[in-house]
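Just the one chain here, laid out as structure tokens, in the form predicted on its own.
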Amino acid sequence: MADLAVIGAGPAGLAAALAAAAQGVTVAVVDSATEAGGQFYRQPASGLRARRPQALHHQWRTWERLRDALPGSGVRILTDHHVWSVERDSDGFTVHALLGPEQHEPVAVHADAVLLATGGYERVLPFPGWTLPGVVTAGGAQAMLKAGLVVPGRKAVVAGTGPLLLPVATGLAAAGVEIAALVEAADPKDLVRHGRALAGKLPEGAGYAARLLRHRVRLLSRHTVVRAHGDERLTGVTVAALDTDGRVRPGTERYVPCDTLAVGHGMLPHTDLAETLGCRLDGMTVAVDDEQRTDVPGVWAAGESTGIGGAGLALAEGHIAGRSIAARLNGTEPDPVQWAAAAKSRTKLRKSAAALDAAYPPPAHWSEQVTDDTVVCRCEEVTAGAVRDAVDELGAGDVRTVKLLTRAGMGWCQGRMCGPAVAGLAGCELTPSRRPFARPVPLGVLARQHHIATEEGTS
């Protein structure tokens, strides 16, 4: 038991467990990882014996505060917890977890408070050759640098758009991956209309760009990846330039061998958990007050779940959530100037995060490339063709009428890698998908918990 339960052991997470714990309140943080730090700060394993990790990081200053500050915060770390379900209950909440790499043992975490620090996930649009080997995503190939000090392999292509392919594309660099090419979407006119609004980026931005220079990497803006080819793994990807309007300029494609494809479209919040707990959503994020609050009693969010806008806004968003919680606990009325600093910091990187969303969107005509036999829900087998036929011949409207004729989302991941494919090429808005939790869950353990519901109903 424990007053506050944090889920998410990442930026935002730790430091409203700080904040709230340093204000008397007993917290307990939840997290799947073997490790604190969320993806930002994503650790290598202990058994690696890592002796320079901060080479692979951003801010590793910051994550040495919060990691020194933690021992003698008394806030409790539960790591390996999937958090697959939170319910309220006359007593508080039940934060529903299963333990470890296997995910067969549940556990239960009761609180009174819950602060949801769920982060966010990649944005993944298909293209024809998506599904080969030495495909990955952009935050896996960093995944996989950081956690297993690995590279995906000896030259790539980072491709997408948004400011994670800088981080990604010059930690590979500095691994000694070949950067054949850095292919943005996004168009530098765009950064320079909101240069006001990320003033306060551009020393990052410089110190990345000088690091790609340092490297030789080549920069093709304006530019996306069309294919990947190869037959038993990756081989080499085309890319062409983009017009005005976000469409393939013809006679502009070029063949750029590699054995590695790190592609990311930017992040979306994980919302699951609001949404089963009915916390109202703003678009596909947690809408919250000032003081992190969402608008069920007792639920607080902060993080990427509220809109993503990176770790020094999730730090802001969380010191806030932090100080709330532990006010509103001990029975007092919240004094905002407590944390007029990290609420000025806060309106200051939200402006900052509208503007890089303003300027990185995904291509805007990107799902006229993916041809009808390319696989778009890779869990079920579904192509584009099939998809296109559900709106076109059997006249499917929304992402739930394609999901009921064509199982596209019904997979393991349950929608979260083909949503947003699936309702560009159906035309439709991609809006948040309503699940009863959060992962999946063995039938054993949900026979348990009904077992135990029943006992107590009726003792």
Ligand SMILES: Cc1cc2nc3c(=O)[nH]c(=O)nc-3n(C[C@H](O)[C@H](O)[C@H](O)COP(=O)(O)OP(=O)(O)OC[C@H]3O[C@@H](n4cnc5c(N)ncnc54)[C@H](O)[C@@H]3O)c2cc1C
Second form
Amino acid sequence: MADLAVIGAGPAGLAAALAAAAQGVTVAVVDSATEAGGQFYRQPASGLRARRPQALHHQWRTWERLRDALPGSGVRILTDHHVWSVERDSDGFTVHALLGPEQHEPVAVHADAVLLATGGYERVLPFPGWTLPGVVTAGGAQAMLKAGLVVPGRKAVVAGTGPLLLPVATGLAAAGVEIAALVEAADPKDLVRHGRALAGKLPEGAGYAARLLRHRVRLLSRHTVVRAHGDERLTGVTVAALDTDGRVRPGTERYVPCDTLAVGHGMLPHTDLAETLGCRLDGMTVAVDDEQRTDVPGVWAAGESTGIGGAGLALAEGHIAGRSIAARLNGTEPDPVQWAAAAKSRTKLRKSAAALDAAYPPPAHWSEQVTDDTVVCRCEEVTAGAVRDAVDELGAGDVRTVKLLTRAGMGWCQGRMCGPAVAGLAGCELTPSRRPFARPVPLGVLARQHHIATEEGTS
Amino acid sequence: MRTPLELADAHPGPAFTVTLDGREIEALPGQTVAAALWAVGVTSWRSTRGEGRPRGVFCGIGVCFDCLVTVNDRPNQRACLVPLHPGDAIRTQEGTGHDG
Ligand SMILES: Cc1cc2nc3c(=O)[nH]c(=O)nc-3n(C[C@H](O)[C@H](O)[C@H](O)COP(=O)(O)OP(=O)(O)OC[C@H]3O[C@@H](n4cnc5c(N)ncnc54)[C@H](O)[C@@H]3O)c2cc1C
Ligand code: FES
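Please show me the structure of the same protein in the form predicted together with the ligand, now that we have looked at it in the form predicted on its own.
Below is the whole assembly, all chains and molecules, this chain first.
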């Protein structure tokens, strides 16, 4: 039992937990990972005994402040807890989790208030060959490097679009991987155009430029990967230049040999838990007010589940949420003056996040490169041709109908990987997919849950 | 050339032995199945149900389920999440992993 259950031990969740605990709130932080830190501050497995984990990180001092504040704060961190659902009941909330890594043993955490700080995951748009071993998401390569101190190969192309590609390229390079090219679809001119709003981001950008130079990374902007080659594993990629409309310029294709492709096209928020709680979404993100409250009483959200904006924004939002929760649980009206500094940085960082988002759109005509035989749904092996048939011949007009007709999105990942691609190919907008659970749940656990619910209902 | 272990100045405890389809490989304490397999140059350990295509890590954070593997006779474990222990038997997985 806790006053507050925080789901997600990334920057947002930890900042909130510390802010609330400082006001006397009992906090339990639940995370599926084996260590706290989230994506940005993902820690090496303790068994690896890394003496210099900061070599893989940026803004390490911020992490040290969070980490060092935790032991004396009274915040309980429950790692290896995979949350599959949060339930509202008469006296608060029950967070249902499965203990990892096997995820068979259920546990429940009860709390009066809940903060959803679940972050996001990467969006990758398909292209021929993207299912070959050796093709990984950019953030995935980063996560495996930070946590497992391993790299997927010797020579990599880092490609796609978005601010994540730079740290991934420099991180892999520092870890000994030769970076054959950094292929960015966006035009650096667009970044300059958004320069004002990005003022806080650009020094970091300049720092990366120096590091790219040091590692002799060739930057190909306004380029894209059109195909990954290989039979049993990746042997190379074809890259091509994009014109101003985002179309591949014919005749610019060239082959780059590599054993690894780290690719990503931005990020998407995790919204499943918010959806099952009935929280209002704003497009693909959890809608919150100035205090980071969702429209469901007792449920707050902070960090990338409320919009993609990086670790700094997650920290600011988390701090505000923690303060608001502490006041509300004590039955008092919070005073925003208490978090004025965090609110100021939230405003600034949201502006630069919006500018980054505008400057790094996925290539507008990416679907033209997707051949009919390209697998789009990786789990169920549904091809682009099948999706196109469902739309053109069977008249499917939304992702759900395409799913019913083709099984795209019905596999293990519950459509997280193929959702954006299916929506793009079907020519409709990506909408949240209303998953009943945030994680696949063993039937035995569900049956037991039902049993308990029924018993409680009849008693 | 610099390795990730050198970069982070890691001093893990002694490596231990696990098996991949009966073949002995070394793993470091704390490493997941996927990390240990990457460290010995293995990037695929599953073939898909439909086309029998090879797969390994894709998302690296437990979201995509591409990295499914059989560990100690339990199929469909996510290699990117499951940490290894001495003597663990990793088996590459075909199709659903339930048909032997
Ligand atoms: C794979 C990946 C790698 C990234 N690498 C970088 C990088 O190198 N540099 C950079 O600037 N940005 C990186 N990012 C962006 C990063 O998301 C943000 O910078 C920042 O970490 C967001 O903070 P957050 O607190 O909102 O969420 P996160 O840091 O993502 O933390 C969310 C936490 O919630 C947990 N969680 C989610 N769902 C559940 C559930 N159902 N049950 C239990 N726990 C759950 C996750 O395990 C995670 O620890 C990466 C993103 C991803 C997806
Ligand atoms: S690589 Fe995606 S779940 Fe393991």
